[in-house]
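Single chain ahead, by itself, as structure tokens, in the form predicted on its own.
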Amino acid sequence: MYQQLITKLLSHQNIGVFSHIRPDGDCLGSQIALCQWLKKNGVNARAFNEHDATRTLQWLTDFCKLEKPIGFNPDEFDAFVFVDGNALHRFGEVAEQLGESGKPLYMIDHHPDPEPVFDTFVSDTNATSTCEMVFLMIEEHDVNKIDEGIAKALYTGIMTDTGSFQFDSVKPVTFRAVSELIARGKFTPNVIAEEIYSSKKAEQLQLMSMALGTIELHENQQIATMYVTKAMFDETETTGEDTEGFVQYPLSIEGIKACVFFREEAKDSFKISLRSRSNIDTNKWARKMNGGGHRKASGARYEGSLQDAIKTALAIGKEQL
């Protein structure tokens, strides 16, 4: 499955690897692991993202420097790889322009409906994560290339994109992958879990308390909504980064089929996270709001008031009930 991509990647000397903007555990983990693997195979690889790693993921950049594409010169590279996203605009303004660079564009991703701009790509919507796919690619080539950095990066992405192995996307291959990563990386799972989940600030918990107080149930208690406003961020001296994982709380309510979390990033501008634990397809839901993602987890954006954002999202979600 991966041999053609492996051959193409290892035929180059200099590769730029991009992860999508606002990097999460899967995109950052797959990017860092891929860069390390390329370097182990004699390819000079550099990792780029227009945004910094979040506080809970910053430690991963100790294994591979994450650069911002400031003054980026595509002529310094033979090719570009895009991980955990399948549309160039997901990777920022610089990446979006690389479609006109004349250089080969490669992709590894698990989201549906990739753009037809990539020369060679591997897309698997059944994979739990892009990190799982990168593991399988490395395994197909030479599993002995996996060291501590690669193992921890890939494990982080798989763990975070499966909700700590709670989602129905998890298959036997997932546990085989993490077992191999733990053995070759010589670490225990708690090491990664503590980095991701056990480093919350007191202010973040205060913000969470306020957000939980906004939960409302709709459509006969089948859809839940929750929000965080700019005023709440200001009062608690927190940022959008501190809302990581909030969306899972309303989804845990008994009888809830899906939830929507609204995060105000600027006045009347909201980032929307959608989650499902039923047959509701959040990807279809998000696409009607100029977003997208997976069947069970997606994102979108809305320009307008909070009340209108909630009303619009609920009207679309109601169609799938």
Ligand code: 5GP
Given for the second form:
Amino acid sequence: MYQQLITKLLSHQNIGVFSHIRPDGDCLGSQIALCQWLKKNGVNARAFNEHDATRTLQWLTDFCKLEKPIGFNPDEFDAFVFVDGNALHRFGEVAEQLGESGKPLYMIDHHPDPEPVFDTFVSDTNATSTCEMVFLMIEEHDVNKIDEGIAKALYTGIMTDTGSFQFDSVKPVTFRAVSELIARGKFTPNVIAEEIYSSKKAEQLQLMSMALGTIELHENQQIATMYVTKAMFDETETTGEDTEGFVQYPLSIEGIKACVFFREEAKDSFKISLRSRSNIDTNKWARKMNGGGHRKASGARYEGSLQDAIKTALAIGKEQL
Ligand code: 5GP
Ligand code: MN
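Just the form predicted on its own so far, so send over the form predicted in complex with guanosine-5'-monophosphate (5GP).
Up next: the whole complex, starting with the chain shown before.
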């Protein structure tokens, strides 16, 4: 499945690897693992993102520097790789221009409906994560190349994109991958869990308690909404990245089919997270709000008041029931 991509990647001298904007564990993990693997195979790989790694993921950049594409010159590269996203605009303004660079564009991703701009790509909507795919790619080439850095980066993305192995995307291959990773990387899973889940600030829990207070149930208790406003961030001295994981809480209410989490990023400008644990397809839902994602987890943005954001999201969600 990966042979063609492996051959192409290893035929280049200089590769720029991009992860999607507002990076998460899966895109950073796959990007950082891929760069390490390319370097081990003699390819000069550099990792780019317009945004910084969030606090709990910062440690991953010890294995591979994450650069901002400031003063980016496409001529310094022979090819570009995009991980954990399948449309160029997901990778920021610099990446969006690379369609016109004339250089080969490669992609590894697990979202539906890839944009038809990639020369060679592997797209697998059944994979838990892009990290699981990168593991399979490296395994197909030479599993002995997996060292501590590659293993920890890939484990991180598999863990975070599966909600710690709870989602229905998890399959035997997932556990085979993590089993290989912890054996070859010589670490125990608690080390990564500590980094990601047990390094919260007290302020973050204060914010969470405010957010939980906003939970409301709609449509016969089938859809839950929750929000965080700018005022709440100000009061608790927190920021958007401190809401990581919040969206799982309304989804854990008995009988809930889907939930929507609104995060005010600037006055009347919202980031929306959609989650489902039913046959509601959040990708379809998000696309109607100019966003996208997977069946069970998607995102979008909304410009307008909180009341209008909730009304709009619920009207579309209702159609999905
Ligand atoms: P989250 O709610 O965690 O930010 O995003 C969940 C998933 O939805 C992500 O893995 C990503 O695939 C997708 N997603 C989030 N925000 C956007 C967006 O603004 N546009 C698109 N196309 N997909 C998004
Ligand atoms: Mn992912």
